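Just the one chain here, laid out as C-alpha cells, in the form predicted alone.
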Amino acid sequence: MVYNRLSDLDFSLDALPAMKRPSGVLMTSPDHFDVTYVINAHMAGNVGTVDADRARSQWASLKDAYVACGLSVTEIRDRSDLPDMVFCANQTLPFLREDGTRGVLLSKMYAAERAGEVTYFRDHFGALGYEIVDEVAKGDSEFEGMGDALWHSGRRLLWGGYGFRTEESVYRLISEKLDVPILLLGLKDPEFYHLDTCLCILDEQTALIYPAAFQPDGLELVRHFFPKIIEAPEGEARELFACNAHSPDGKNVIIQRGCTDTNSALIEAGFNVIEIDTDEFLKAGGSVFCMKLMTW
C-alpha cells in the first residue's frame, strides 16, 4: 500500500473511503521561540535575531485567523529548552480510524535539538484518550509527523515526503499501522526540507505546489491526483513559504503576507485568501502550516 510512481497504482481516488476533515486546531505557545541553532538552510544567519514580542503578536494573529474560520483552538505550553516546539505540525501525525477512533502516531525527530518535543505531545494526546502509536518513535528511521505526512482532503490517503527529515522506509510501517495507502514524494531541494513547504492540499481536487522541489516520479503522482494545480513562483515559494499555507476548510487559505502572484491564483480558483505575517518564524524555516496541528 506504498506507491512510488504512477505505474505502481492499483486504485483510484474515488474508490477510497471518505474521511471527514479535522475541525480542531492545536497550537504551541511561542513564549520561548527563538533561533538558537542551525538545523535547516533557512536558520543560517538568523541565530539571535528573533523579535520575541513581534513573534508573539504574529502567533496571536494566526490563532485569531483560525477562530475567525470557525475552528476551535487548543494550546499546549512550550518549554524553555525547546525553541522550535512552536512548530507543532512535526511531533505527531493525528489520524482517525474508520471506526471513529482518534489517535496520533508519534514522530522520531531528525535533529537531536528537537527530539525532546515529542514527549509533551504524547502526554497531551494521551490525557485526552487518543490512541498512541509509538512504533516509529522507537525505531531507527526518522519521521517528522505532518511536516512530511499530509492527509488527502476528504479521503483515507496519505502523501509521504522523504529525503531530508523523514526516511522513505518508515512509510511501510505507517501504512500498516494506519491501514491506509501512501503516495511517496521524494524531495530534492534542501530549502524545501519538509513536504509541507512545497505541497499545500487545498481541497480534494486542488493543490498548491512548488514543482521544482519534487523528484519527477512524485511530481507525476501529484499531477495525477489533483486535476487543479496552482504553482507558486520560485521567489514566493522559497522566500515567503507560499506553499506552507493552509486551507482548514477548503474555502479559506491562510498564507504568509506578500505572496502576490500566489494569492491572485488562489482567488481566481475561488478561494478566500487570509494573509498573516509570520516573518519572525520564517527565520527558523516555518510558517502557517508548521505552526498548527489539525486534530479530530
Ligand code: ARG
Contents of the next structure:
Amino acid sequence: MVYNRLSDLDFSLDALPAMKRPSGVLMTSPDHFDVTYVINAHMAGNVGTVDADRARSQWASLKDAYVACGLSVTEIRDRSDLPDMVFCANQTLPFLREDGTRGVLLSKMYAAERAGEVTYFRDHFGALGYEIVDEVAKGDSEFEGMGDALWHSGRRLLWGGYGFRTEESVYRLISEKLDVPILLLGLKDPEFYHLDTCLCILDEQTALIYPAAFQPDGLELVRHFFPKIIEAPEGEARELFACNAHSPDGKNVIIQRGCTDTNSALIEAGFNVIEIDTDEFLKAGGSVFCMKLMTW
Ligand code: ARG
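Compare with the form predicted alone: the form predicted together with the ligand:
Okay, now the whole complex, with that chain kicking things off.
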C-alpha cells in the first residue's frame, strides 16, 4: 500500500512489525570521485574543482567516525568511469524481510552517467547471498535507492520521496515486492532533489527536516509520525546539507561541519553530534548520508 496523505492512513505505527536497526556500513572508495558532469543544481560551476587528496581524507574521516561509533565498514571499489559511485546510498535499497531474509532492491538510476554503477552493487550483494530484487531496475520508472527511500527507525515502514530523481509511480511495485507500507513525500525544490537532503530520521520519534522542501500533504505525514521534529535553518540545509546527516544508532549524529543551529537543537534533544568535513563531496550534491549504505 502507498499513502499520499493523512486521510489515507489505515494503520498506526505501533501496529507495524518491529524491524531491527541495520548495523553494517558499506562505503565506496573515493579514488575516482570527481565532478565531471552536472546532474543536479549543486554540481553547476563545480566541474573540475574537486581536490582529490582532500576528498580522500574527508572520506577517511567519515569512515573513522563510523568505526568510532562501533560499526564495521565494508568497502566496495569505485571505477574510473563512474565519478559519482562514491555516493553509495543510491544504487540499491537494502531490506530485511519479516522472516529474516536480507536483500537489496536495485535502483534504476535517473541519469545515464550513473546507470553503470548498479551492476557493481548487484554483484557485491549477490556474492554475499542477499536476495536481489531487480524488477524496478528492469522497469520504466526511475528510483534512486536510499537517496529517496528511507526506512522508519525500528519499524517496517518506508518513506518514499519523489519528484526529481524517483518517480512516484514506482512505489506501488516496491510496496508489493517488499511487502511494506510506503508514505509518499513529494519534493518541490530542485536543490533538495533527494529525500535524504531534507529528511533525516534520527530515531522512531525524532526527525531532522527542512520543511520548505516538501509538498504540504507529505509534510503533514512527517509531522504526524514524528512527535519530535528538529527544523534545520535554510542556510544550513541548503549550503551545508544539514539534513543529510546520519544517526547510525539513535544516539550519535554525524553531520557536515558548521551546522551551528542544527547542532544546538540536536544536542538539546539529547544527541551526540560528530562534525566532519564533506565539502569536496558537497560540490557534487552529497554529504554524509549519501556516502554510505546501511545494511543488515
Ligand atoms: N552527484 C550525485 C548525483 O547527483 C550526488 C548523489 C547524492 N546522493 C544522495 N543520496 N543524495 O546523483
